[in-house]
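Shown here is one chain on its own, the form predicted on its own, set out as structure tokens.
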Amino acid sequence: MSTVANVRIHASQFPAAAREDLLRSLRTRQVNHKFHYDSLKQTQKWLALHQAYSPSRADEDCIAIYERSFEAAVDGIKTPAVHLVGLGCGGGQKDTRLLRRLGERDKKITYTPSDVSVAMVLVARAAALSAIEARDCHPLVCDLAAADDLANFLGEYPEPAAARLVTFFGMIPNFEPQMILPRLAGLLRAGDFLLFSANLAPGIDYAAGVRQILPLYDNRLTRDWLMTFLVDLGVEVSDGELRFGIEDDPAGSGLKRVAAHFHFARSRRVEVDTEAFEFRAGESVRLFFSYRHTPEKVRALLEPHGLSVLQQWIAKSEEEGVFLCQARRR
């Protein structure tokens, strides 16, 4: 195995841009989700989280669902080569075994896993390797909400008569939903397949199943996940609280989120660079936000941006769901 690994990374992750990004999060005191992956001690907190809490992880049905989403996707590519794109990768273990699937067929493969950590995508590549080469791996490190020349990028691959199946995999949660999903639509061509995951609110009751799964949120490795970020910027536990609740979508798309704000209990002062900012009693940050959807929620979403969704796969549990959609003419 080589012992050097090629990493492309995008401007919107160089260190000017980061820094502006964190300056911003502090000014508006709502942080960027991408700085809970920026180092790799969050990166190894959240793959504990991950490993503790992901349904997709302990949930045999879960996992199933998943499965019977990779088998259909497959049997969808009909061209002898493929370029999977894994946005916002993670530990790539999803995309590696779709990787061995597509490999089951004899299919000649490009993979470019994504994120926004170094870190991530080498944990990413490192799973990959099990079910392709080196040479057919090439990880990107951008910022998926400010890279607005992505498509491009992708675009610049050696394989143009491939057919371009792109992942997203616990990610659509975490974003506002008028901002991602304009940018993911204007990244596939037409004909080009999106598999995709949700978490969901169980039941027929929208709003009681958001209060269902509220207590997921709230454990201990989540809260040391999330309080990295204050911490390493000098913001001590006992300065105050984190508070997980639910609140409305601002855009007023009718969609509800679980939300995690640290709530200053005392002062606290925190320097980046030669900039300052002043936390005082009472004020809070926003560090943390994660939509649920439903079926139907989903649907009509993706429908406005020109994505149709072809099939769905809901666990028994009813709090996620797996999403096979193709990008229409335009």
Ligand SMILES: C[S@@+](CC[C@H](N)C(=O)[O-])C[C@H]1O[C@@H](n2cnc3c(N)ncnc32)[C@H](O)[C@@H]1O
Given for the second form:
Amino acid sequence: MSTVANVRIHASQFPAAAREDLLRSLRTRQVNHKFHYDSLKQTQKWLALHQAYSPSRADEDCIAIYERSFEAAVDGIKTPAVHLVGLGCGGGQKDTRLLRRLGERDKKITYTPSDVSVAMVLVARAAALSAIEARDCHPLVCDLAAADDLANFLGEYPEPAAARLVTFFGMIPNFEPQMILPRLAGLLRAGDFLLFSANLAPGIDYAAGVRQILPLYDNRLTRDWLMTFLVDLGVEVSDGELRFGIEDDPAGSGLKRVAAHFHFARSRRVEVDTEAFEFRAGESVRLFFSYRHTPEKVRALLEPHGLSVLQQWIAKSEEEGVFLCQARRR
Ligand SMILES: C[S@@+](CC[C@H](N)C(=O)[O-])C[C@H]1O[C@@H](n2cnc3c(N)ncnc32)[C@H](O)[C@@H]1O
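May I ask for the structure of the form predicted together with this ligand now, the form predicted on its own having been displayed?
Full assembly next; the chain just shown is listed first.
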């Protein structure tokens, strides 16, 4: 096997763009989620956390709903060639399972694992190589929130007759829906398939469901992973307290999200190049949020963007759902 991987890097993740995004995060006291996956250390911490807590790794029933969704997606693809695009692929475990199923049907596969983190796409590529040849894997580093020419870029890859299947697993919780959904829809051509997963609020009472899952976030591995961003900038864990709570979507969608804020108990000065940031006692920085949906809310969010839900699979815990969608002509 070659000891070299070709990874394409979109300008949205060039150092100058990333630096601007970092400064904006510090100025606004709202951390762009991409900075939690930036370094090798953060990637490893997140992968460990995901391994320990994600129902898609630990809950047999949740694993099964993904498998059923993969089966249905593969059944829906009638062309001999397929281009699988993993948006925010992370470690690529789910995409690799999907690649294996496509391989079982003798599809000619091209795979684009895409993520904001170079380390993640390399981990995803390594996983994918158990199912496809290296020449068919084209890792792409890009910031989905900033790259507005991605549709052209994805069109360059395979033969025109290939079906396109896009995965968007575990991504919707960490983006403002009104920002990310037009981007996602803009990437899809009419007829493209989308496999989309969301974290759900269990039960019939939405607010109570969100309260029920709150402890899933407030644990040592998640705290350690989220604090890495601040600690690497020179903040000490003892400078304040990381608190988790539930808030309404500020855009007024009616959605709720779990948010983590670091509250400074003493002042701390942080310098990035020539710019200094003074965090005073009593101030807070939002490190993270995660929206919780219901199946009905997912359908209502996707529909106005020309994305029809063809089938859905909900885990028995009602904490996670997978949705097979298709882009309509608009
Ligand atoms: C919750 S993980 C989901 C990973 C994977 N899809 C899964 O289900 O296991 C979120 C992923 O999105 C990536 N990510 C975060 N912000 C991003 C952005 N702005 N553009 C592209 N990827 C991003 C992270 O690096 C991380 O791998």
